[in-house]
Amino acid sequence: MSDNDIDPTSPRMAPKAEPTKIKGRELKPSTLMMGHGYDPVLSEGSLKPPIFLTSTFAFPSAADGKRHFEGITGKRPGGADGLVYSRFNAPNQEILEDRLAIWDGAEDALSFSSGMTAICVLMLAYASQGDVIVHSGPLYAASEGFVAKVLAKFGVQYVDFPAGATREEIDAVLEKAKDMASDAGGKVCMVYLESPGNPTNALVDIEAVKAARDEALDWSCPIAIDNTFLGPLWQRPLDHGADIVVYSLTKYVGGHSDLVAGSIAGSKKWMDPVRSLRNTMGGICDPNTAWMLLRSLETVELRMQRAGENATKVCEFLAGHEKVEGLGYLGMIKDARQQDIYERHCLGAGSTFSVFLKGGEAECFRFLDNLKIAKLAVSLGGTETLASHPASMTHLSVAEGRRTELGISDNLVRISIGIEDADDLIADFAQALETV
């Protein structure tokens, strides 16, 4: 379909309703977010996409219906040519997926009802009995739990490596995984990364992982990465060798703490198996949430830039405070290996970081309970500043020994800086630290 063609079965879309180039200049995502994938002419001239609250779509002809279902069921590659049923696709979700793909330079993207839905459907689409998943650590506790507890019930094993692992260490883990898979009659089905890791901000060397995968494994094993902490502005994993990028859209992309959603993006060959399983299981995000995410994508760059600038100022204050033992902030890395990864992979330090207070849980709780501006809540990437205690909250389900191994200590507080005035935030942290 050319840039000027209109799909008659899709009432809202021309595939590229706005130009992607002007006189040879590639337009930036922040520009394309204002209209990409949507033609107002097809929706009564509405400047912004309406919310399409419908469960099903009328076909122009029976032949069209047959052709769409051939795509949906996999009898013909490429998916449906038009709109079919809202468990499969719908206008708001398709516009959203078009725009999400733009940010990461991906060929295709899929939206889901939550970040964990995206992760679970992704892994289920690629894992079979006897297979092994290789993953970095730390992961978000629910991600790690899904691999270790849920997939294990279906005969899927895993082996992990620390986020900062060297090429040699990654090679050794992949060899171990191959042996495990061979013994079980399976294969290494996925390398799953989270970088930066939650909540320590530890970085994974994506390029080293790709080189190790290319040498040791079959190309049918994708490298997927949860890019929630830095994406879509401060890291582009597909540029460094990842095949699939994963987001909790709840965080920076949604950015207002008023929705829950997730996504994956990559080439069509990696997306198609996941799309097929999503068609069966459901889990696509709803039209209202998709519409809200379209709103949020228009300002994601502005919000993330402001939050990043605030985080730099706040961390400069915290780094010199007598009650702070250390910081897990990407703008103040002390480890040479981590700094090397940061310089190769990252475009900014982000606005979510960990603070290590002198003391333990009691001191962290006192600090958290005395915050006035920052809110005591889990999640991150919103317009407001949030603070939480991972060891007793988001990562409580992780065994204590495993938490220690991953560096999730009792004196760690995770902070996500918002877009408030930076000096006000510093004053708030200062007064809360006085009570510790």
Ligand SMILES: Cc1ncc(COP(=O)(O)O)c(C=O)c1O
Given for the second form:
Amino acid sequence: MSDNDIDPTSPRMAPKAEPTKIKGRELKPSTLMMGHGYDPVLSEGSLKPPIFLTSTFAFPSAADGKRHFEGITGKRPGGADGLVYSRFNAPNQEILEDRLAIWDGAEDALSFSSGMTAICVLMLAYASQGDVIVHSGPLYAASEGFVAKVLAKFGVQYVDFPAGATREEIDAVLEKAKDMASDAGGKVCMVYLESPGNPTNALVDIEAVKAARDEALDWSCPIAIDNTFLGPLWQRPLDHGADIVVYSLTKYVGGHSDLVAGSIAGSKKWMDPVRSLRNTMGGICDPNTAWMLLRSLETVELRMQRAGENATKVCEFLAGHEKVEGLGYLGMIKDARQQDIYERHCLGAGSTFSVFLKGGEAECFRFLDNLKIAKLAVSLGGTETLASHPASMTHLSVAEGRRTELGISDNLVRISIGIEDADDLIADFAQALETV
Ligand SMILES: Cc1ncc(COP(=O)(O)O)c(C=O)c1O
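Okay, that was the form predicted alone. Show me the form predicted together with the named molecule next.
Let us now look at the entire complex, which starts with that chain.
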């Protein structure tokens, strides 16, 4: 590196980062994923960012060190304006966060060591004793467990509404939450959504939630949404009134089932308290994983498009099969309200869906045990097709009554379609169904 290229007061490792516009034309995320936030000149011309394996960063001067710590400790909002210590920030993670923010049209993003770390740090940053979290249901089981079991230990209560709830139903739940909070001396501190919900694909009306929140609450209460199932390609929740978008990057963004990571994105105002708690607790994504995610982001659009096309073909086959009772696929919604939400919020039907087989657990297990291309594994959003049985796997910890209430039945198989050849996948599902 040449000293002349480095601006020691620069907030970024890459002051000469790629443009986001050319002659007034806003560049698309798929273009920006190749270079945004990184200047090769700063790293010996290396076209791709090196992996920065360091725990700490040398300050150009003591005054810079002081200024950076003012950002870290929150004496100045917006976080550190320089690299300080790898629990707070580091180059690979900063480039990743810049690129993640682009997909959701967010001002800022934060990366984490897992989706669950992102969710837990986010909730802890906003909840205090006596507060109430309002959430949609179903949530990913660990998210639901964190709210109901862990936050409860610190005097944080919750109230939930079913994913497809109408404006009136959401209003009623918010009123109930306000009463609970006022009795406990707290406030409604967050509306937390997951849409589509895991594993049923039930959609939440984000626009109705925003309208209800704006009318019911006159204090700052963010709407956060787990967009793991459709993001970043098929749903942009910030455009529909959400304040914070949450991801398990382990899924579509990572996309190769070879890493675990998470993120949140939104305006700086909403990110700052979370960044501050992440600085204290740790939980930032590691540099190797951040680098892998940068590589994954270059192909995320291609992978998701192909997986989405494959899912449409597979679902067309499954929908007509005699051993299939029904499908929870967003491209074939039966319910008018869900279809309306889909049309207003979603840009594609995704590639993760549920298949309800005729029968129960035994039939599902036979189907799963006989798949030859699709792998029997939890998780989703990878290049390979995965299938699992939520009632006995990912959602086993959810009480049976609650599982029934949420539609997570014993005959539900969750499938995440990958980027293999669609006809090969159909052949695999056909032969596995024959064994049922
Ligand atoms: C919808 C959803 N949110 C969050 C998570 C948690 O993410 P991670 O496994 O990266 O911690 C998952 C994991 O399956 C998920 O499916």
